[in-house]
Amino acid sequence: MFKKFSLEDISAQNQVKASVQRKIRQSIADEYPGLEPLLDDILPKKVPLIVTKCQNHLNLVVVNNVPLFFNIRDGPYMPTLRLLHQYPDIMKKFQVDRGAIKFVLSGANIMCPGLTSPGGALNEEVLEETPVAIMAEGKQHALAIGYTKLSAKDIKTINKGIGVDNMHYLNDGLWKMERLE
């Protein structure tokens, strides 16, 4: 997804208006309970809440040209790695074993096997279409976020094919653009 990100693929800015703003908020809340105490430092209420629209109909949140969340099409919001590594108890979390590292951090979607094998670890209560962090077996900080195409009881048992799509890793675009300028 965000493999050869750069400016460029940045289409348009706006600020939205205070009613968008709050629609946001409360939509990062309800998809994420545990940031809900720290929304408002990470979304202020003061300072203006940019949208980014990009190719792929891709939206990303920025405050003070810091790009925060993520978003395609009316999908849920999903932060950004370095806000996940600020702040690591946010999401639900799979683990990878060691052979599937390099892969996803060259992009690639995270096979069922690499989460199923004896160093990788599913979260049971995750459904699909969910956002998850994806940890690296021995790794402190999560490598990628991803979104599940199957549930965790689904990836177990049928043990094949892509279970998580990787949408943003360490060292992709948007990871090396640490500010919009």
The other form holds:
Amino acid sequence: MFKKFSLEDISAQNQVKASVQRKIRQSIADEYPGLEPLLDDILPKKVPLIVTKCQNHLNLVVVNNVPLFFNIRDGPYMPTLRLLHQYPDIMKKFQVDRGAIKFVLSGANIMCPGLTSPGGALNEEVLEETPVAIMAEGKQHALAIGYTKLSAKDIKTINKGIGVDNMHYLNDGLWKMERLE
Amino acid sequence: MAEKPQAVRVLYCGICGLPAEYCEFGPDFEKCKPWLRRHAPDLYPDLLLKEENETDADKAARQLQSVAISGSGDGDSSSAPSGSASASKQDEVKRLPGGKIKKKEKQEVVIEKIVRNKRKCVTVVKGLELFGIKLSDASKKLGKKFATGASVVKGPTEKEQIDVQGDIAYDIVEFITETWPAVPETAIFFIEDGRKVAAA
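In place of the form predicted on its own, output the structure of the form predicted in complex with the partner chain.
Below, the chain from earlier opens the complete complex, with every other chain and molecule after it.
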């Protein structure tokens, strides 16, 4: 999704009003319970929260010029990889095998076999349409953020085709945009 | 941001910006290698091993070439430079079959005067961004200096350029070289009758 993404794709930047801020904060807290105690650090109340609207119904939550979360239409908020690297345990994790890494890093969606093979791992509780962190075999840090198309059980039984949509991966446009100006 | 104890500090590669462990899948692993060797030697233990093997192979080759020169001390002393040489050789070889050689854009500023309405014109400045100049800042400065409208416009092929109202073609060279010393006068070109003419 962010394969090509640059400042040009931003159509509007707004400092949002307090009620919207509360809503965003609430939905992030609902989505990532592990993040709740940290929320005041990540989204300080004093600093203005900026929502950046981009093409394709994409919103970025920006604090201090650093993009922290993104969502599509009214979908769930997902952390950017830089944030996820800092707090790796906030998301449910899937793991792909080593062979898949290079495809994921060029933006491919995650196919079921890459998750079910010996090098992969699944978090059984994950249902479809949930954001997940994509880890890799033998690596410590997440390499992508995905949005499941199938539940973990279905991925196991069907074991074919796209299991997780690749939303954001290392070295894509959003990753390179460390700071917004 | 205040770091809570849980916050993990990730080691990002100084070259490609990826977490160091993903350098091997990054855009240019070869370039990252020296950095990795210095900052994260334990991440790629096989990297160092491989390097050693390479130098070994190199040494063997050299020994084949120059059989006469006496032995081991000589080989040891020159092993380090040979390692780097082999790395650069590898670089060339690797880049050629890939076929994807990055075209480096020539750093130059192109100035073009476009006449509209017969007596009014717009001066278009292209390529300032190649010198690391922020276009929005530049347009502001240009507008201020020449007291005209200056705006950043999306030009053909998705490139951004600065449109300045009025004919400022002659003063602009001096202005550019003065405000941004990074731009040499030799890199500035005019377009006259569809031909590129050097400003200097």
